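Okay, so here's just one chain, in structure tokens, the form predicted on its own.
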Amino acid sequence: MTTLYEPAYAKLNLTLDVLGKREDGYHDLKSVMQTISLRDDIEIDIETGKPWVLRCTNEAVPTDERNLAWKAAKVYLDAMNKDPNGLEIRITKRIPSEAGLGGGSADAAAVLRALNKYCGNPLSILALAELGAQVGSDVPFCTLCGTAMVEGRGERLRKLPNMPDCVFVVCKPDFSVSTPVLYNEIDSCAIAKRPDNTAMESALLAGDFGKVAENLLNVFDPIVTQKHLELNYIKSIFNSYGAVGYQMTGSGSAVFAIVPDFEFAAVICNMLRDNYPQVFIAKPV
């Protein structure tokens, strides 16, 4: 029996614009994404000489072939033609549920890249990311890891130049959102304010944490603040011990916050905790 390990690391969108429904009913989307070292902890067991088994720390994660990383699991063993003689997955959450940070589909990620490793690379980091489009949206991504630009539904990247270095705290209030909800909300609804991605990737070209900051947009930010107002709450506890910028993640309901320093960081922490007991400080991976 050989065991493997990958850490799964959690996603922010910088930024997230929504460009419009396909016809297969999914949305094609732009968003500049980056990678950050709130993660789960993957392990697996090859060649167990018995049934699939998942198991996680969560109890409300699904430990099945529902489960993302159980998807993954099968579609690369498939695409392999190979027979791993037993598989026992074990997966240590951390990253919060419903957030918007891609948990799910970093565990899904990390899967790829130990078994692409435990069979010997065969295929590069591009083609697993492809092959990860197979079993959710931000797969490929999280597959790829870093700073990048996503496209259609996830599947076309582009990598950026890395985000400079800063602080990020994540704070993932007590309500979650639907995110097939929140899609066909956005549907009916004109988009006030559209990212200017071209200023996010000259801001990342400069190395100029403060110009990212400046270009942080995301269009379900609106919508979602609108019907949960605490979310105006921690940004502001985000605004006042010194961020330089804010907004909320993916399709929510985790907001983060860009911070020069550690010190920055603690601070607000501490502000949220009471409140929010699932608050992290994070740096880009």
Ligand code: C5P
Given for the second form:
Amino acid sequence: MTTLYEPAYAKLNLTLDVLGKREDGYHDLKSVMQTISLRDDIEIDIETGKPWVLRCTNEAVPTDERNLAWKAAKVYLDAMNKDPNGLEIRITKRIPSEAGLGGGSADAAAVLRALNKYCGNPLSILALAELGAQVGSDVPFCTLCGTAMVEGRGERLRKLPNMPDCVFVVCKPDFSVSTPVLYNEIDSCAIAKRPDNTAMESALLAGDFGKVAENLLNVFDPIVTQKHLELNYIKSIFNSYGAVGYQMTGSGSAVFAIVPDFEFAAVICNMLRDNYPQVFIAKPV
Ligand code: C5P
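Moving on from the form predicted on its own, please list the structure of the form predicted in complex with cytidine-5'-monophosphate.
And the full complex, kicking off with our chain again.
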């Protein structure tokens, strides 16, 4: 038996624009995404000689073929025509679920990378990301990691200059948002403000985190904030204690702030922790 280890990094949407609904029911989007050091840990035992098993430290997470990590293992092994002779996936969960942080996708992507390494890296990282699109829309980016422009349904990736050095504070409130419902809702909304992805790219190229912060924009943020005013409370704490920019990530409900250093991050965490136990400090990775 062999055991594989792989980190699974959460993602943030620095920008997120929804361009329109497609014939397959999904939406074309354009988003600058960033992986952060908030992570799950994946361990995979190969050749267990037993039926497949998935275990997760968070009991609310499904532990069967509905789990994206399980799906990713199946998609990879089917594509490579390999039989692992039994497999056990263990997930140490730290990324909050239903947060817009891509937790399930990150786990799936880590499984793809781990199995590909085990097989001697027959697939390039971009080919692996392409395979990830069969598992979920955020899986291709979570396979690549770093900073990237993400388009199409989530499968078209273009690497961007790395995010300049900064610190993120991520806060997950208690409520959750249904991603399909939100995508449906945006079809009947006039989007008042869209991100300037060209300005975001220039800010990244210049390594200017202040300009990155200025250009944060997620078209889902106003829709969710309008219904859940507590997001404004969290943002007001971010604003009062030195954040240079802040917004919701993905379809929510987590919100994040960009701050200059750990001292600012620690103060914000202290201010939020009593009401929001799920508050994290992270770096870009
Ligand atoms: O692909 P994934 O399972 O992550 O998507 C979850 C849901 O989000 C989809 O069922 C769809 O309703 C919505 N979605 C979309 N367009 C995208 C990504 C997700 O409509 N590009």
